[in-house]
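Next up: just one chain, as structure tokens, the form predicted alone.
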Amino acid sequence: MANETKKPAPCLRREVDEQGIATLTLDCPGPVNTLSDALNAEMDRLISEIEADPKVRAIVLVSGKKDSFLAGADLEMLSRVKTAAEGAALSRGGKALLARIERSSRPWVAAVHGACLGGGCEVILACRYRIATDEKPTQIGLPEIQLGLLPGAGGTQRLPRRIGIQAALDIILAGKSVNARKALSLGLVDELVPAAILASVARRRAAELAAGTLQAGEGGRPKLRAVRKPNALARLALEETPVGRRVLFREAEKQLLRKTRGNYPAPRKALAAIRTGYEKGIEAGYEAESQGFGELTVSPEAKQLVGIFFAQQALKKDPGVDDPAVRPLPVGRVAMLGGGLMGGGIAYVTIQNAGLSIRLKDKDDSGVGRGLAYVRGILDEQVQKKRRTRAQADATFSRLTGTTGYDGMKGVDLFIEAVFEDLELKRRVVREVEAFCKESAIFASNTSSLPIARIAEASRRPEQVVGMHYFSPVHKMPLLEVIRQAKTSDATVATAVAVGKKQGKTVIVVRDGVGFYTSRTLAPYMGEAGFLLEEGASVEAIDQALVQFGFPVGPLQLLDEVGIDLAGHVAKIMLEAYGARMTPPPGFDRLAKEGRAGRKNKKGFYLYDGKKKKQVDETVYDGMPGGRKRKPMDPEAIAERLALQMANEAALCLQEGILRSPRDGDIGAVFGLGFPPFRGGPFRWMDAAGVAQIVRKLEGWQAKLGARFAPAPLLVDMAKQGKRFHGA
């Protein structure tokens, strides 16, 4: 019939072999398997059918996807939850389903290859036995905390009982995943096998479990593991006595408060659920988990964090250009010009994540040596932490070579320069490269402030000149800002975006302009910190106010890390481009003249004398109004002034077309500048406060402190019309 409702495609396939082993293959429509209403209903029905079938002796759960087992809950399903009661009911339903697996008279064996996260991890915890592949795609964990949620299908109770409380806290409270070898060492999985034999070994183990022969461990077969106890005495003292558990939970709570500053409710509720399960029994723990899950599902923090997740997923599919017909050019070889920390970091993510060969050039042997040593150091650290083998590290490093000239670069597809922030130097490098490189080669500048168009003026092929702005340290910071100038071709942009994604970056594309988006919005934020210093605020008060607001570090500590001298250089460029509203505070120029460069010369806002405790260098106040006698200031007012400066500049960037969308502005600020993720980025933050309220606050500060707080015309117009940046 024409109006007949179409049934959803099935997510599970069932086959039963002659030994009575049922294989359930997870294969939901779409690229990955996720826990959804449809899958839950289908699983519930199949469990009933299996329990009623006398031929079935055991069940193996596998995935039909290439590199994905079960990637967690369907977030679209969670976004439909409107009340805490609905969220709690959803959690209880998931627990009831997994309880059927856990209590089944037929043993369940999970055969895991690929991502097994969130609800996927909770499913395998309910199984009798777990086998995983010892391959890179296999990652197992509970990342719900990163979305402002907690494991809602029993994970807070089953994981600590499986691997121990401390090990479980490390995974749950940080939202971590672990590779297969780590999962085995923790006791999270029972056995590792190559992918080629995963299904066959899983069926064999299922038959052995059904026959009752596996537990004895005869004939070399693996024995069902109890929880691993790498430090039995410590565990006995801390985890297996009521007094020890109280100490453990109390210390965990203190660490959480230090880390989150009370801004993230999910870790607290997860910890409370785990603790309840041990102090009042597992059923009480399950219920505490469901209640916490329901409350978190509708919390503002979860809404913002899930919004960031959806934005990231959308950016993964975004080629960076509007024309869907444009395809990135093939890139097989890359050259890195500049062997400093940025150059070394870019080289590392290129050889490690992108798997591409790269030629690193610096002006002399010592510069090349430093770049190579930096990359080698990152790889050595990973070997020491057992994240890779020595053979894997050596194979990765073999893709990197060094040179002081342009030899061996004629076949390079992409040149990335990270030389000193000087326009004429960068132009000279462009001319040198184009004198010998192939016609199709792309030139990318890793500049933080200089307009790409000014650099491209030196090029004979400006359509192949683009900006690729990385953030330090490159191997840890997730953002890449790709900058297109007026003449950059779509193919060049798409190629830069594709390479950035291969390097493991979250990529946004912005239009050219002084400071682009991130450096431009950071400038007034940093500048406002300087004005507060001049008004008498202390370094500690400013930094602590912004950390409490949710930034990972305060603005003055960040200035020390970036370099006060470099920040002063960029500030002059910003002033020249944008006029009086970017006027830097007078104190910054004085600090630069005193030779304060920050951490790199151990002379900045803080002391760098080897002491663990961070301590302000009191001499930094000499020459400022009030000297070393600082005034108390309201931390909320401090944080508001700096956040408003960043958000207002972000609105100007959107108004001028520097940003393609508010989504990109939020992602750029969160992953490039450390804007608090639970606030969703500057545009979502303004939506939450109300654009009209943001305008009123800006106008209030403008009346007190001057034109630098004048609200962006876009904000004024939106306030009048009652508009938002995201949604209706």
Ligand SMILES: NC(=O)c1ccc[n+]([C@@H]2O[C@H](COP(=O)([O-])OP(=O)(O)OC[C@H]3O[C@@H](n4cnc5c(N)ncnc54)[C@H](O)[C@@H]3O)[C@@H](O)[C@H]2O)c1
Contents of the next structure:
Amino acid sequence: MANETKKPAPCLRREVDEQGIATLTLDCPGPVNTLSDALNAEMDRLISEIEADPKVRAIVLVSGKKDSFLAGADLEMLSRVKTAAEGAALSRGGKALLARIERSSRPWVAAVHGACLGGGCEVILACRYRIATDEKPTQIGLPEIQLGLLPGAGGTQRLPRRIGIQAALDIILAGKSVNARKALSLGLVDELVPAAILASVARRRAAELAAGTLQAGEGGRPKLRAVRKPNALARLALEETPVGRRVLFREAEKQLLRKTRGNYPAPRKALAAIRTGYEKGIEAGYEAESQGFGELTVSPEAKQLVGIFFAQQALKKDPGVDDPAVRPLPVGRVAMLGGGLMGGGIAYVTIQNAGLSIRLKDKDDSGVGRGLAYVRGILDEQVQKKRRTRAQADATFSRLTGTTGYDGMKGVDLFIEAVFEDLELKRRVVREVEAFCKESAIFASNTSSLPIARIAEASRRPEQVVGMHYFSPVHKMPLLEVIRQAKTSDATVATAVAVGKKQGKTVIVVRDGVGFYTSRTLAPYMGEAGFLLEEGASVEAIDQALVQFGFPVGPLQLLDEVGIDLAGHVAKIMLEAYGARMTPPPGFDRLAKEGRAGRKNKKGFYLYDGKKKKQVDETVYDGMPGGRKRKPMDPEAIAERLALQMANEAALCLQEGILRSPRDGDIGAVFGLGFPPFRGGPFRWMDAAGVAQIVRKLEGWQAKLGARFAPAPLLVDMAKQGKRFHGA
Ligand SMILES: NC(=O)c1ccc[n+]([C@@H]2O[C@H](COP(=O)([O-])OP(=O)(O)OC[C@H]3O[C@@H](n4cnc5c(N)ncnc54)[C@H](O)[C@@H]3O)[C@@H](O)[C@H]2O)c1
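Form predicted together with the ligand structure, per the form predicted alone context:
Next comes the full complex, and the chain you just saw is listed first.
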């Protein structure tokens, strides 16, 4: 097709066919395309050339990468921003470039396959027409909020004008991305095609737009699509009138405050920019967006969230072992032993995300049936939510088979057990499996509290025994904690890590020990809540203090969910392993003895009588000092005590080599325990306060409340030397 080919440029290639359709291929050095200073400059130059070229009638923008269109701004570039003014200028520069695309006399068509995120999504919004492939890698969205930023290249203005305010708020304020089908139904793209014909259809549409035979997508929402929706009229009334919009924005602000408790400035600034655009005109909206973007690029919240993002990226590349020569073993077949809550969830992520087949064993038919039904339930829900088609769900489900025996498991490469939490049972399962499995098979346990070494004692091949600790509900919780005991081989660890990543998990590797990392740091955190109750604090005061600090739920509500009885059981194990520091508060045991197990028996800190509003069960105070008469306590002091307990224990884990790095400790706490992401995890939180300050606080509480606040020796040393966990 090319009758004119330019010399390949670092990020963009240009070809113009005989019809005058220019194809710009994004192909930056590196695995994905990102918006960088270099790409911006090159794009700017190419636009000028195109505008000056009378032969060019229309432009098609495609990607030269396999499964990625344009993954957003180069975060390294953003990390170099030193002032808000610099950040705002960067945003204005990006906008100026996209304005050139939007206002070009030649129509631009975006042909999207793969990730089209952040700045990528903003680029396609500036194009006249958007085609995407209806394939799994295609994801379109604006994830900036998750990094503490906002879409700074016009996304806060163009998206609501294209898909409607409410729909745009859903995406922008949550930092969401959508798949191709959803993007089509929202009007975010105009057409879906298979990947094989993406470029050719895009060129045809470009030619039609240039010829004036295709009018679609000329700014604004495709109106037909909007009217088809049942609530479209109500929506239009709300969105298309100033009064309606005021109501909508006010409601959105309220909801946001409820959700973020004022801890996250990014969604607030994004919402303000959108609102400004509607109340004062789009140019004012663009400027509010740039200002907000500038301020956010240098905010502490963005710094921590971007830090977490980099840590996640680093973990994706981390094989979980230090020896770079170690390779994971190939895993083609997996067996799930135990099809309860956890087994069902693990089976689901294995067939859906990893695309592997799995055989699920439970002890009887009803157990197998329950496990299969659990997986089916998740798939059905996704069909209902239009995340996948019925045929796709059926194809996924066909990779799962059930059994009550070990039949059909001879060729299995990886066994994952999630039977009851009972050491003898787990050991028996190891022996049963080793009686028939192939020599190379790996045995992984999902135990939440038993040391993996104790399970491995039953094995003839302890080097192939490892912990794979998932979190409930498995299909939603992002973390997997892989646990290596003294004898676990590097190859086994690397294999568990590789499988976990395929299952879509963020994986940290920790050393064996009671409670591993996550349960161990959670224990003194929960315990502190119990001590506060004994001192007279109310359940609400404790939970609200931690929610305000940024945890998704308070510790006592979490205890109701986990089970007060189970937590009491784990607390005893912790005490045995770690001594006086882990002495549980006296109250928890008493509550468990009273038969308070939490939500599961509808008897816990809160009432479970079907009423919507969460209400504390006042009788929970009856055996406590002070009874139902509770004392007011400073919420900041409450949050500080609990957070310090968690962070101090995390430091001990690092000191003892349970953790491989502070990075893993931060990721484990944020993704496994709900530690507030904007605080970056316990180690980043301590860095932000200064380790010396943390030590002073711990010593202050130690003087008042006793040895459980004794600072970890590592912290004391670091404080003396003025060291940090991250960075110099
Ligand atoms: N529930 C959680 O939040 C959570 C989180 C992390 C880890 N874990 C751990 O995961 C494991 C399972 O927990 P769960 O919540 O899924 O429990 P569960 O009671 O829901 O499921 C256990 C399943 O194992 C089956 N089972 C028992 N003996 C078996 C055998 N010999 N062979 C095959 N199946 C057998 C049971 O029938 C049941 O279906 C436990 O070790 C638990 O500590 C649980």
